[in-house]
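Given next, in C-alpha cells, is a single chain: the form predicted alone.
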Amino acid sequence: MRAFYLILGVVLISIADSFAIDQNAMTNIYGRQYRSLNGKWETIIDVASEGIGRRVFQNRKPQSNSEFFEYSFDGGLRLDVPGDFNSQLPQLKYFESSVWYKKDVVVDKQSDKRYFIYFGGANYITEVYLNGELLGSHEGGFTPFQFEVTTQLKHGDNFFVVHVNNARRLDGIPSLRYDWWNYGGITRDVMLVETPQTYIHDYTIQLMPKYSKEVEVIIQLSGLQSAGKSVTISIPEVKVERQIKTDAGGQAKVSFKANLNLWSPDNPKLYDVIISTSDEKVHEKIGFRTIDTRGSEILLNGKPIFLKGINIHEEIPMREGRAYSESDAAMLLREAQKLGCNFIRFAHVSPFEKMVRMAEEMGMLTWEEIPAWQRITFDNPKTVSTGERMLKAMIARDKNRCGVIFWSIANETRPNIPGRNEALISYVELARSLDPTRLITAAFDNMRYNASTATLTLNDPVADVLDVVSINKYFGWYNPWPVSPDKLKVEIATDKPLIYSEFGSESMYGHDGDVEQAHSWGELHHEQLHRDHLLLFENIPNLRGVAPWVLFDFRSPSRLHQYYQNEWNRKGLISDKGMYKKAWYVMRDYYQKK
C-alpha cells in the first residue's frame, strides 16, 4: 500500500493548474466576526483522483429509481478539521493523493454584509466549491487563503466541498523530496467570515526602521465606499488616537510619535490597538521593537543580542500528527522555553498563526521561512512564482508580529541549480520591498573546507545580499571533523552576523552507545557532538546565534534504519515520547551561562 500511494502521489497531474487562484487573505482573522467551521467534516478518500470527473463537488443525490452516482458523502468517513488525514486513520498513514471534504452550513445571510471562506492552511493543492460551484484554488501547505462568497452564499442551507491533494510535485515548494512527513488535508482553522460592505482588509502597524518612537500605520479598506472614508487608529494605553482619510484607492497612512515600552524577550509588552471605521472595529495586540544590524552585531532595540535558539517542526510527535491547536503550540513553545531559548527557527515553514502569536506573547524571537528546501526547480517560472506568492502571503499575515525578526527565503539550496541565484536574489528584493523593518536570511550548507588553513568558507552570491547569513553543518555526523573543534576556523560573512542554524546528530533515547561511534546511534555520541560544537562556536567571531537541529524527534519516511530510525529522524534533543536526551542538558547549560 505504501509504495502504491507514494508512486501515485509523484505521478499525479496537478488538479488545479487551470483554475482561478485564491484571494489575498485579510489581516488578523481572529479579530474579525467569524463562525468557526472546524469540527467533523464528511469525507471521501479518492485514491485515483477520480472525483473531478465524477463531479463529487456537486454532492448529487439520486432523484429517480433508475438514477445512481458512484460516490456519496452520507454515512461515510468523517475527519477532524483542522487535522491532517494521515494521522487520523491507520490506512491513510502513507496516503498521498486526493481527499474530498464536505460541510453543510446554515447561514442567516444579511444583505448588508459580505462573506468570505477563510482557510489557515491546507496541504498541498486545494480546490474550494460552494453549492457545487468552484470558488478557486490554492497551492501551498503553510499559508492562509480566502475566497469571497457573498454572491454564491444562500440564505439557509449551503454546502462547502473542499478537494485537497498532498501529492508531491516536481514543480512544488517543497519539491518531490524533503525530510519531514507529508501531512495532507485541511490542517488549520476554517472560518466563515462576515464583514461590512466596506471593511478593513489589511493594515501595517510598526515602528519605522531605526526609530524607537515613530509609529507608521498603513490601512487598506476594501469595498465600493472605501475612498474618502474616515479611519481611526488608537492605542489607549499611551493615549494615542489619530483620525485619517483614505485616498482614492482606499488606503490611509499616518505616522506619529508615541512613548512606548519596547517589546523584548525580557519584556514581551503588547499594546491593545484598535482600528475602526463607522462600519467596523478591529482589535489587535501589537508589540513595538526595532531590529537591525551593525557590522557583525544583531541589534534589538539598539542593543546587541545573542540568539539562543532551537529548530521546531510543526508536529506533535506523541500524536504523530501536524500541530494545529493552541495546546499544541503551548507544548512546543514551553519546551523551547525550558531549554532556555529566546529564539525559535520555525523549520521550514510559516507555522499556524496562533503559534506565532503565542511565541510573541512568551517573548520568543522567531524566524519564518518559505519551504524552498534543497531541490527546487528554480528554472521553472511557475515554481518561482509559487515561491513569490508564498513569500507575500507569509509576510502579509505576520508583518505586525514584532516577535518575527527574520524572513528566510530558502534552506540548503545550491548555487549550481539553474535559475537558483536569480530567483533567490529576487526573493530578497521582494521581501525588502514588502517589509523593510525585518532582517532577511537563508540557510546554507554549501561551505568549503580549506585544509591548509583549517578554515570553513562560503562562496555564494545569495549570501552577499542578505542581512544575516546562516549555515547548517553537521560535523561529527554527515561530515567527520576535519580538525579538532577548537582548531577549526569559520570565516564566513565576517562583516555580517552569522547564525549557526543547524547542527546535531541522531540518537535513540535511553541507548548510550559508544561516544566514539556515530553508527552506534547512542546518546553519548550525541552529547559529545554538542559539546564539540560549543568549542567550535568560541572560534567564530561574528557568531550571533545558534539553533541545534531539532527540538523533538520527528517523523520522516526517508529514514530507513529499521532499528534506530524506523521512519523517524532522531536528531531531537527530546525523544518522540517527550524524554530529554543527554544533549538537551548540554544546550540548556550553555544557554543558562551565555
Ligand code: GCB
Given for the second form:
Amino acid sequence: MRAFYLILGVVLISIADSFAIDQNAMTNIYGRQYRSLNGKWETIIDVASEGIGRRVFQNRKPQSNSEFFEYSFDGGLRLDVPGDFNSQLPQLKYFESSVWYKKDVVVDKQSDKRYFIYFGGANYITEVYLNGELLGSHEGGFTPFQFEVTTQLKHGDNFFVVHVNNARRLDGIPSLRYDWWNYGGITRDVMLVETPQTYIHDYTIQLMPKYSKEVEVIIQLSGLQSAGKSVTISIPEVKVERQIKTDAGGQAKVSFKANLNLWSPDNPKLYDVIISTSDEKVHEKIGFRTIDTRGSEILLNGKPIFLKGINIHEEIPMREGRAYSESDAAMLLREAQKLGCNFIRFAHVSPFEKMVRMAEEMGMLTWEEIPAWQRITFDNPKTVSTGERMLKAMIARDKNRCGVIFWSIANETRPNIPGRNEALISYVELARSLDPTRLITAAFDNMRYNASTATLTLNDPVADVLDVVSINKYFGWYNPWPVSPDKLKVEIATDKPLIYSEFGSESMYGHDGDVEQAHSWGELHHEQLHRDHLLLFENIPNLRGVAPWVLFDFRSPSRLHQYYQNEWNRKGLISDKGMYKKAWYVMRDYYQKK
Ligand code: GCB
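Same protein, different form: I have the form predicted alone, so give me the form predicted in complex with the named molecule.
Then the entire complex follows, led off by the chain already shown.
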C-alpha cells in the first residue's frame, strides 16, 4: 500500500511538473505540426474594459424573447492577426486599452494527440479563453507563450476569445514611459499545435563555451511517458547520431565531439539537426560557434572580432506599424546588410522569431534585450519576477540561435532606482545559469565626465558583473561635446570589451540645416556628429563594437516638436520613407574600411 502511494505521488508530481513546463512555450515552433490561426479575427474595441463584466468571452446569444446581451462580435470590425491594432484603423492610432478577439475553429480532434494554442507575442496583458473558459493569462509584449487545450478542445466547433490590453502600467516592463510606439494586440503568429501524448517540449543544442569542439545536447520531453524514453539526435551531414534515454524527469543529456564547419558572418553555415522519439521527429537548422571574451577582446570561434552594428526597432516606418512578417524582416535586415553591418542590436526587445532566424541565415550577430527601459519599479517584487519571466522566455526561445551572441538585461536603468542593483545582478546570474554559451550585457547612460582629466567613467555595480559593458551616449545632441572628440578619453570597464551601443542625433531627410546647430534638425549636423564619433572611437582602447542609434526614423509619441518630429524620433540613418541621410554614408564608409 505504501508503495502504491509512493508511485501515485511520483506520478502526480510528474503530471504537475509537465503541466508547469507546458505553460512555457515549446522550442522551435515552426518545426512543429501546427495549424496557423493567423488571418482575420472578429473584434470588439473596449475602451473602458467593460467586456470582463459582461463576460464577452462566453460569446452568448439570446435564447429567449426576453434575453439580450449587450455585446456581440457579429458584424463588427475584423482585424488582421498577426498585426498591431493601432496601425489597422486610423481611429486606433493612439488606442491603449482592451480589444477582444474571437476566432471560430473547427477541429478534427484525435484522441491520441495533445493540443496547444501558441502565441508568438501579444502586447501587453493577454487572457485566452476557449469555448468560454479561461485558459490563462500572460504579461509582456515580446515573448511567446502557450496553453495546453487538450481537455478543453472539442471535436468539431470551438471558439477562442483573446483579450489583449496594452494600457501602460507602472509595474510593467517597460513601465509608463518609453521612446517607441505602444503597438498593442496580437502582434505575432498564433497557432494551434498538435503533438503526440509525450512530446519533445524543449532542447538545447550548442557548442560548449570556450573555443571547443564539444556539442552539448539537453532534451526535455513532456507527458506521462517521458521517463526512460529513447531519444535520438542526429546531424546527418557530419554523420552524428546518438541515442539517449531520458531520466525520471523526462530529460536526456549527451555531449559529443563533431567536426563542424563553424558559423560566422562570413560563413553562416547551418546544419539540419533532427531530434526524434518513437512518436515524433523535429527538424531544425542549427549553427555552431563559440563566443567568449579574453581580456578586452570578443572572440568569435576563438578569433577577435569587431562588431559593426546598428540598432533596429521592430517597426516598419512606411506602414507605421509593428514588423511581424518575413518580408518585414527581410526589409529591415537587408538595410543593415547594405550599411555593411555584421551586428544588430534588437532594441529594446526580443523581436519576432522569424527575424532572429533570418538574421542568423544572413550571417548577422545579434543582441536581444528584455524591455527593461530606464525607470522600472524594481522595488516591486511583482515587476522583478515579470522581468525574470521575460528573460527566461527570451532565452528559451532563442538559445539555439548561434547568431544571438548577447542577452541584454536592461537599457539605461540607474543605480539609484530602489531595488535595481539587486534585481539586475540577479538577472545576470539567472541568464548565466540558463545559458553559459552567450555573453551578458546591458546598456548604460550613467557615465560621468571628469573635466580635469577629460575622461568619461562609469561607476555601476551592475557593470562589474557583466561580460561586456555597453554605453549609450549622445555627445553633440543631448550633451554638447565637453572637449573635441579626439581629446576625449573613455575609461570604462577597461579590462572588458566595451560596446558603444547608442549615439546619434536627429535630422530631417533632405534638409541641410546648419552644421553648427543641433536645433536646425539638419542633415549636415547629423553627418558631422557621426564623423566626430568616429574620431572618438579611435581613442577607446577596449572598444569592440559600435551601433548608431538608429537604422530608420521611428514613431514615438514622446517626440513633441510639431514641425520636425511630429511624433517621430528622427535619429534614423534612413528616413521614414526609406531615404538614406548623409550620416548613412559616413557609417557605410567606416564599416567598409573596418
Ligand atoms: C536612448 C534610448 C532609446 C531612445 C534614444 C533617443 O538612450 O535607449 O530608446 O530612443 O535614446 O533617441 O533618445
